[in-house]
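In the form predicted on its own, a lone chain appears below as structure tokens.
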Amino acid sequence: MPQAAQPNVSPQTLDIRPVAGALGAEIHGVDLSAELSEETAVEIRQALLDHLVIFFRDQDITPEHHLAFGRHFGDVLEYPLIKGLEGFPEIMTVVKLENEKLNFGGLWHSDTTYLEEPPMGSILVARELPPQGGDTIFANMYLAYEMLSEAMQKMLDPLKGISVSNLPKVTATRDERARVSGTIAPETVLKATHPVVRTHPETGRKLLYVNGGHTLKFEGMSEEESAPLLEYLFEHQTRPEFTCRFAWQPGSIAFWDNRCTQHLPVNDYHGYKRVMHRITLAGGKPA
């Protein structure tokens, strides 16, 4: 049987505007509720590689559109610890309620590095926002590595870090969601070992690949031996000159490269509700 003809989708003209010196760009001139042409998807992916995190404004997309957009860039995965949205298991609801004090993932981190194959990226859509606050800050891990001394780089290059899913400072931020819609037993610990200095599979650039949310220690060292150097790296990699800050508005979307960025959702909107939808794109084993 002959295949049905594919729709003729014209490329959209993108207006890419960097937002900070370290990373980040807003992309205008594209409607993510419409089918993307292959040329437009390629241009968006290149913008992601160039700027590490890209932002879209004034988008009105459904969960179906969210998934369709993500699938241009890879396979969409279900989050390993929390159930997804009803009818859309690949879409995770990231929520803080009016009565809650901690926000989900409310510390500097790279998503789910406790997996053997951490995600390539994530796409977050604003659904309900507080009247002010709730920004997200992103940091450039290429710069974090490149701004270390040559001696420190040489020391870190051969090391491996052990990431776990149960560091107390991060589990506290997801306890309420896990209680309501957790998918694994509370005592289950996910663990993976990755290079401390990773090479990005598409750009070939080296980057610092430890994070305060999940990295427990260096392989072959105790937690006590690892702690001083890890604490130094955690502080170093989020220096202000490595970052950009995104103020959410209705219709805003952020798409970040999880391989070379970290992010921090700012918890400054107590007494208000904030609801976001996130999809996660499959990655590969870090090397």
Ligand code: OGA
Given for the second form:
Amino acid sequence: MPQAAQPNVSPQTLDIRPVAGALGAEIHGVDLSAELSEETAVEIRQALLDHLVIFFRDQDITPEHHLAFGRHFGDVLEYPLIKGLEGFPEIMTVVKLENEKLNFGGLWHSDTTYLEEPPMGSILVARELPPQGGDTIFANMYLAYEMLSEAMQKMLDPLKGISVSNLPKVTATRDERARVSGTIAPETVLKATHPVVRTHPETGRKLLYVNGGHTLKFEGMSEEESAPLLEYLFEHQTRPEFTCRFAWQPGSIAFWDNRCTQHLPVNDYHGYKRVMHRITLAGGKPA
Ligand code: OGA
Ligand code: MN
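Return the structure block for the form predicted in complex with N-oxalylglycine (OGA); the form predicted on its own was the one displayed.
Okay, now the whole complex, with that chain kicking things off.
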């Protein structure tokens, strides 16, 4: 019989290694297939708040472990538009097949901001990787806000942004998946209004909260009026110095704080298959 994994006893053994100046840290010294102590979970949550996205390497976890790990940090949600894994409705497969051209979510975005309560985070596990390529880039939205001029910050502070689920550039990236395993009629549009400058509910820090994947326009303005400023912000918020890049390996896991980051899965592995498992954690109403 295989031996039961040992519980992670000493939280002091967490070894946190930042991977870039802007955000991101690898966490070593923890086995996510073992029962996580509450102390270790608290340390991991603090690392997430400090580094915005955290990475684990060389983990060998089942879907059950994936869910159990996620539940230490909040309620696990089902993805609104696409059916989950057989037997694990909360686990969504993020996949690009050998013959597909577009990758799921293949543009800068934060996840499902067209919901009234967008998720606090997602935990993505690599299941099948191309021989090279298929990295994911993350960006820090606190920095994006802080690096704007004071006058621009003041102008943005009172504004609201409208997020929708059907911007053509993003629906194109999930059409194939929605066709195979969609859960709602393709013409259904989800829509939510959120502050353009949000205060993180745990850190109390302000951050820029628009994203190129879902933000359609500013509330009270036309799309045409909104476009120039939105385009500027989309460009600004993904400057290289606000980002880190994660190269996946078998056994890699990424856990991002969806409230204060954006991500971009790099679509540079045409002809190869890439399969990831994602779970999504409940968040609150942005304020
Ligand atoms: C996602 C997503 C990133 C990736 O799951 O929300 O954008 O690297 N995926 O596949
Ligand atoms: Mn995403």
